[in-house]
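The data below hold one chain only, encoded as structure tokens and taken in the form predicted on its own.
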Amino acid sequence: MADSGLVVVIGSGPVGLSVAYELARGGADVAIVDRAAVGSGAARRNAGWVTPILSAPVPAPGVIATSLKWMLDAESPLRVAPDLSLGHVAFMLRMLAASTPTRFARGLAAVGELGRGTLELFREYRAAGVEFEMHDDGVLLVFRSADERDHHAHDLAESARFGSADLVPLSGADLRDLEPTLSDHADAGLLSPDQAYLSPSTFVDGLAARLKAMGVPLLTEQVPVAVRRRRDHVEVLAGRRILGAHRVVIAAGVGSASLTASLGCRIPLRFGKGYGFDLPLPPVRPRRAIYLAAERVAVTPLDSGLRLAGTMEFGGDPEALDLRRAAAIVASSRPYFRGDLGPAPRPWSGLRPMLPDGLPAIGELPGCPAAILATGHAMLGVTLAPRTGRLVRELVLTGRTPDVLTPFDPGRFRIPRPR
């Protein structure tokens, strides 16, 4: 018989520890599992940024047809894998048709609104205990030209809306008394002042040793893990232990579709790949976390070094490295830095649970109340982790869903299993 309190969180990312820790604040009995150790995969391997105002849903008008004029160019930033299974063109195809002017305005309004406030939860989460590496005197954003700066500086404007600091427009000469590091590649740029980063091993490892210290199991590396509807209750195997839980929180990232099959509903999750280095104190430090927007390179100077992450890709192998692809990175970053870079790494890679629409599915699943899904963020894991986190404990504790969440029902799908 489930233990009619008992809240189990599959996911140790930074999602599922967010969920995990604001129910256990809560007062809520929760445990944790996941089939492999505290922040695998990609929770440990992102830019680790806290930028609501970076929010824009990947499906953006164009980006698809700019994807495929670059599916044979293995240094782009944004790649369509010329892969033909009935999955990955269906999920494409979605993907195109969210990528509508219209549709983009409103996951972009949605993603805002779901943000809100998130910057002054990860302060609160450090005030309460939460050890980990945080630097918030905010992100800079690089561009070649004024022209492509105030391009750019229209579209931000839209999801400053949602609680962020106005920006501030730097010409090149401003730009380089405010970042020195930088080159005269660098022409013009935009700070936004009150955004943050973060080292992402840290923050997982932090609400980790919370979590211990509160009194949550956290039953990690456990093979296999898995689901199953009881009448009453959701069961939930971990390893050699079945878990009778009155609710179940599926935030496994691009895991989650097994495992929401598996209580009859498929949602059309799928990854995309991102790659990253780590320099190990290389001689350029920049002051603050760097964007190069043309590149699509995300620059993180935190005190272990020096993280630059950037690239999607959509389709393929999850498991392989293109080594040419990443090495892109590195190569595009070093004419934006007065002095080098250092020798580049081995590479990294991570792969981001992707929905078509470009936004999260955070709400009850369809056809089985007991479980709630938390999973889809794509790139913005650590952004929305604590906000989705009090949104999930909101949803768990008053049996009410936040108007908030409305728009990343998992039922906007409605792909029902095949009995």
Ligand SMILES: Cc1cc2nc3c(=O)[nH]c(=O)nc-3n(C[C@H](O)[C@H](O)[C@H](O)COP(=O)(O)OP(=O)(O)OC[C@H]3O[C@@H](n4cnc5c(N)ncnc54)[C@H](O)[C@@H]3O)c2cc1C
Contents of the next structure:
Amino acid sequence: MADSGLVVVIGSGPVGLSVAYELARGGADVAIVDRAAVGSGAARRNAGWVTPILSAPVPAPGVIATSLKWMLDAESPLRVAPDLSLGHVAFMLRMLAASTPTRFARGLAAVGELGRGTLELFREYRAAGVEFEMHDDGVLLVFRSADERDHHAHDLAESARFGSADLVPLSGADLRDLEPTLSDHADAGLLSPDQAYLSPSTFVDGLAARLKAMGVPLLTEQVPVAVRRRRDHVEVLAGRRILGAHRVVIAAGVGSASLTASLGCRIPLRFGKGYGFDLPLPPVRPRRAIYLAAERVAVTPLDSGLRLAGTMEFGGDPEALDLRRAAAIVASSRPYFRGDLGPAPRPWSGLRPMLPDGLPAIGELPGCPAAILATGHAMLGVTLAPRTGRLVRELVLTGRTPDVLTPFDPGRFRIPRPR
Ligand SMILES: Cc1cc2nc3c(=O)[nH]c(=O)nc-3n(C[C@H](O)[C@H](O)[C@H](O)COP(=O)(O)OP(=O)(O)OC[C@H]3O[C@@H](n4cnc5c(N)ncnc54)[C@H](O)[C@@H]3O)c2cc1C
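Having seen the form predicted on its own, could you give me the form predicted in complex with the named molecule?
Okay, now the whole complex, with that chain kicking things off.
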């Protein structure tokens, strides 16, 4: 039997926790289920940037050509593995089809609209007692030349149209005034004054603590987790428990595809692997978060030390650590700083949930409206989490899909309807 109004959220990453938090605040009866501990996916393994200004989807025009060019470069920030499995090849072909200028512009506008107001929601969370480390005095985008900056400026300005403050162009000298740790390898910049970053672990821990205080059950480390359709509800199997739910929200990051498949819906979700390093006591301590555009590296000064993160790898073994590619993150960052970054510790890796058009999938699952999917946030899962939560809350509580979610309809992949 379904508990009349129970909503079960599967996944305790930034997206699942934000969805659960929004639903609980909206008065819904919610439970969270995760097969592992809170924040076990990419939740703690990311740069923690809250940057709607970086809304450009991964399948940008030319991205496949760039990745083919970089295929033979063991240290490049983007890699497509020479993997001939059907899923990987079909994914890359779909990504290629999505990388036309028109689809890219449409995707950027859709993600920009999804990210509108997300910075305010993070502030709202803090005001409401969700405790986490957040720094909101802007991020600095750094380039090796003014030409390189101008090359990126258009997409960034397009993203800024969706409620972010205008970008401030900076010369090399301005940059070093603002950020004295930078060397003259950094020759041009853009300051995005209203963007923010947070400590990813404190964000998921803060949300989990707040949810517990609100009385929301967090059923973590439950194996197996499975979903079954029933006539007018769904059942979520969580370890030995069977939860009869009015609705289930699948927000399990890269693990979401197997859960939707068990409901008869296949979504072309794959991982995009990234690497990071935590330098606990670096002699270099920038004042703000810095993006090294050419290297695609995010440098994040946290209370606990300096975090460097980057790279995007499609295909191959999700568990494997490519130490050479990871090491390139630190090696390519060094010239940008005056001081020494110190020795590089062992890297960590994280798996971004990716869909081939680079957009998330948020909405009812075709053929199974009791199940709502909220995943595929790619490089913006932290940034877009509270806004995703707010919109899923609206969908669950009103029964209507908000218009802003139209481009993110999970049905856009023409998933065969279950019989
Ligand atoms: C190197 C790197 C840097 C990044 N930097 C940023 C950044 O600066 N800003 C930003 O916004 N984003 C960033 N991201 C992306 C961000 O980390 C992800 O988009 C985000 O973590 C996705 O959140 P999620 O809640 O959907 O999934 P996850 O955080 O992956 O959480 C999924 C949860 O679901 C659980 N789960 C999985 N399968 C199952 C199952 N079958 N049953 C039950 N539970 C299951 C997992 O245990 C996990 O707890 C970065 C990612 C990487 C790798």
